[in-house]
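Shown here is one chain on its own, the form predicted alone, set out as structure tokens.
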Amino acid sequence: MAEVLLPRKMEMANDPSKFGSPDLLHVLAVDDSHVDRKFIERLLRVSSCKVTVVDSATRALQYLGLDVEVKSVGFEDLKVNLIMTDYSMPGMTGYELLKKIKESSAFREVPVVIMSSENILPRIDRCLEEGAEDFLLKPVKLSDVKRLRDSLMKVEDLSFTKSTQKRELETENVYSFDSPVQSQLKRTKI
């Protein structure tokens, strides 16, 4: 039975008016593990995210347009709203990425959450200090990705309703009578 609920669910993650638009979540997650990053994609797609996976931490930096030697083809405009990553991947950790992205200027405030089956409680602390959301033990499970999804969903709604308020006020401030532009307005008519 669950085999035959997975599809429609996997439906309903593709519709783009779950959350208004089609792009809202857009997860990048890189794993050099084929089978964890099918597994954490397949959690993420029903999750309702759009989801990019990667193999490695130096092509998630290409992706990023953050790699000096090859960058991104238009990564100016690339929205990625939560990087998952897996901490030991052979060349760079997903400490060492974790580090890079927060020190980017255009990344920066981007949560970044790092997956491990090992619980190492040194190395969890030290990537939640370098600024790490999360630290999610593996196998990562469906409600880890649903309250880092609902987290991100609150967030997201918190920043879109202050940069709304803040346009309310200064439409509010461009036509009230007490406003320099409206006085300016009064004093040219003839």
Second form
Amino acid sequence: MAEVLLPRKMEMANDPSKFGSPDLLHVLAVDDSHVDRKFIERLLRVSSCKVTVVDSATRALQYLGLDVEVKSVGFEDLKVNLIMTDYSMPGMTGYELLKKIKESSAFREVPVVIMSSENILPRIDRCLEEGAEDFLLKPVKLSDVKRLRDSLMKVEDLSFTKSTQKRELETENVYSFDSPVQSQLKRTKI
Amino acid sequence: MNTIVVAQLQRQFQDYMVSLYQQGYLDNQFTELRKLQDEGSPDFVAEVVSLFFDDCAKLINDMSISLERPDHVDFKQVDSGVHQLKGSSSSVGARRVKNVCIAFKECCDVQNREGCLRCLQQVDYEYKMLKTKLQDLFNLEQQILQAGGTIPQVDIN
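The structure above corresponds to the form predicted alone; please provide the structure of the form predicted in complex with its partner chain.
Everything in the complex follows now, all chains and molecules, and the chain you saw is the first one.
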């Protein structure tokens, strides 16, 4: 089988925007408490994350460009890897914010973590059912953030690797019709 | 650098810190806050607690207004205030303040105005007490640094 270096594959490797820098996860943190905002911001910075902090769910939606009916220009490049939101906030709650994010086509794949000072099981269930990635009890621990960051970075690496593998396999399918390897490739499900 | 002076100050600092934990003013969360402080962010703890004390003053003021008229108490507002106060005290490790908030919430739940007023007074006292104590602690830190020493890691166990 001839070695073919495809332009698409090269683009993939050189295109950073799709997956962002693996070292710098961008986290959007939402909390109405000034103390908690300062705290979570520090936790995230210490964990080598890029942080954007807002004081309400409304502001979070504004930041993400989800607050208007018509999709605004300029949000396609906004890369947020994780959203961490307080549950109890005046106006729109973290739960309502979670729902809005999951309803949006642009950000539904972004993991959303709910933080709460109250350990209320039905609340936790409701959030997880609505698609929350995790539910953290406040005060949030450094170990919680590290755990989240590590699992997210694995996912990013994994999806990058999977995509690259998939493209390689697709490529081989196109260029080697009678290859004995082909049936093996067909069995492999990505 | 006068090593004897530094050592004395460091000892003072350590003892004071331990006493604050033993007397229940602070809990483990304060230790966690200190861990987040480094040369890049040397004032982190002071800044967070400063925000906390500002919060306390404001929330206590709002709640006292809500509790003022015996015939017209906005318990919903008081409950919200207690919830916020409990949350932020928990986030900074202000154990005594947090504990008063727990009692405060109970009074609020049963709409006990007298109980709420007592808790309000107590929470006001506790946060001001803690503010003074932490100010003393931060002063000791400054003295150590000015004498050319480093702030010791204090193991609370």
